[in-house]
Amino acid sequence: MPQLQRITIASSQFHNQDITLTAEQQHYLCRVLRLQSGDRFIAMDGMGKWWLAQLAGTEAQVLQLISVETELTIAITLIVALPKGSGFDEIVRNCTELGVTCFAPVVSDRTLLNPSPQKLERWRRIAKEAAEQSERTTVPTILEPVPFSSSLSMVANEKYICEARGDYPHLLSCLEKKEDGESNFNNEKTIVIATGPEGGWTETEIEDAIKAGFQPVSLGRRILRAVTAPIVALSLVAAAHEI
């Protein structure tokens, strides 16, 4: 099958074999991509399914369900202390490409950003676009920002908090130990990884995370930017589970 453009369609737009396109989708397909009636594209619901669809005026017709396997075999929730400026835009875009399942933005003791509702809307749009571009079948969930302490109760098979200071094991070594101990690294499971703000986590935040079952880990000997750390962490987990 030739490479086709992908767009995310809400489940409410599907009516049996027909898809009702929004005005924005019609503009994108017809004006931006210059598709014409009869041209084909990929419709994805953002929840794991793809369909081959054919443009038919202001609507589209579903031709067939497509089987695609681009998702990781684990669910990864990324807790991110919001960086300043537009740094979280970059994190959402890159970590969506790497396979994250859920973003949990948090406000930590050293967080400088006070996000608006419009920011959340923007982040979800970026995640949708990045999922389409990277040929994922699932669009990551982005939760509303909460205080860091509120995110510590998340349940997962493995929970890690990344810290640049201190004598902590490398995240990769922890992942490899889990692989050896479980004999089958591809067992379906969930991982939560927390990365800090500019200036890092406070000692109290690290202590609270440990009490909540988080393992402190290092991402290497160098001090990474708040925007870089989540991308490195996701890269390690994704690579470990795909090799």
The other form holds:
Protein chains: 2
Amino acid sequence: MPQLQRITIASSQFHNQDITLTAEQQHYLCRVLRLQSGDRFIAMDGMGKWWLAQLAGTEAQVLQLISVETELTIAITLIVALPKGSGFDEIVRNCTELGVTCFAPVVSDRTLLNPSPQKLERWRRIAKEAAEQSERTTVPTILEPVPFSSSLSMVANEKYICEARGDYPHLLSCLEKKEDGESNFNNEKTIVIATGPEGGWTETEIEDAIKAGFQPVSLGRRILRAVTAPIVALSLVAAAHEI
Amino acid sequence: MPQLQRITIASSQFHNQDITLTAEQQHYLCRVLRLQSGDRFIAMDGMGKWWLAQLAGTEAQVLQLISVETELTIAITLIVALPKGSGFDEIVRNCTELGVTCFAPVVSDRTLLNPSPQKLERWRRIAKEAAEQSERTTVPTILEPVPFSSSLSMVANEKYICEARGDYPHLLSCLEKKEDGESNFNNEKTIVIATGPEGGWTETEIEDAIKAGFQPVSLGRRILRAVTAPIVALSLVAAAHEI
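What's the form predicted together with another copy of the chain like, now that we've got the form predicted on its own?
Below is the whole assembly, all chains and molecules, this chain first.
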């Protein structure tokens, strides 16, 4: 139902078939979107479920559960060395559209930015908006920034670290090899992928990642900006799992 | 030689082993980059050739031709329905990094922007800068905006039009099928790929493209912004031809 407006509603706002709307949501639905009592919209819980809902004064009524399949069948965690300026905003927006499950912003040896707590709130708001716009059913999680070394212990079926310099295999060829291999029944496959800051990872960081089970990969022969690399990586991982 | 600065020099500035530098280039090399006589840099002609050069006062000397292989082995023309605001700036920057050969901005039925001649100059400057940063040897061409219908007659080995709605095959699966097929010796393979504006292509536009030999394709199940779709398409085309 692409023509209906979508809005994220917290699970605590659902009471049987009724949804209580916050003042902000009422404003958005009635003033911004110009909906009136009786008009329909899509209520998303941000965790994979959509409901067809109908506006009724300052509340809304749930009409039915909607089946949507816009999510990937794998869980992707993106470890991103925070780029300078507002570059991470762009990464959150684009990679949410592309189906990422979790963002793990990290501070690496060459990271210049020291993010403020306000930034985290801002990134979460961007992720929510991008999930709505791209018709996703799940809003990606954004973890608090940690040192890169702390993120190396993440557990996943496949772990990749992208590096522009050096003669590493292309990410797409690694993904395709894995696709031909065994699939693990019942469990959702998990992929962790790390992209570096301006100036790239240090040699020590690459070595530590390899020791922690990361496969170093290339995203092509050209040097990508820190903001572009995660979008390219996500495009490839998503496509390899949707064809 | 990643540590050396790169600068684009017009072919008219080369005289045997000497390069005459414009006032702007002198300012950039000496004031911005802080190079001094005797320091080396890379002179690119924007058409595929790099030279190692040495600054000598207000001129520079060519030391040797450098062999670089950052270009794709295919020629990709990207037809982009101009997005609103400065969205095309972002597309030019990202897709230049990803190896595009030619941008063909078009005005489609749902395009809102009517670009000014100044915009074209701006886009060409962005393409030049992005080519330098990503260590490409070729600066992509940017054509003057034309109506979408005029761009349909372009000749290429493969032509794709990306469409979010509808049940079309994934771009990556189409690319992989073609990869298995015949290769044409001697001639560089050419791919044309078209992405739509906010709100997508109209049905008539898709039908006209199909009649003109375009294969409609999907970029995944989520709805991508007009600015994100070309980056995803280019990521896939580049990767499919570099593995």
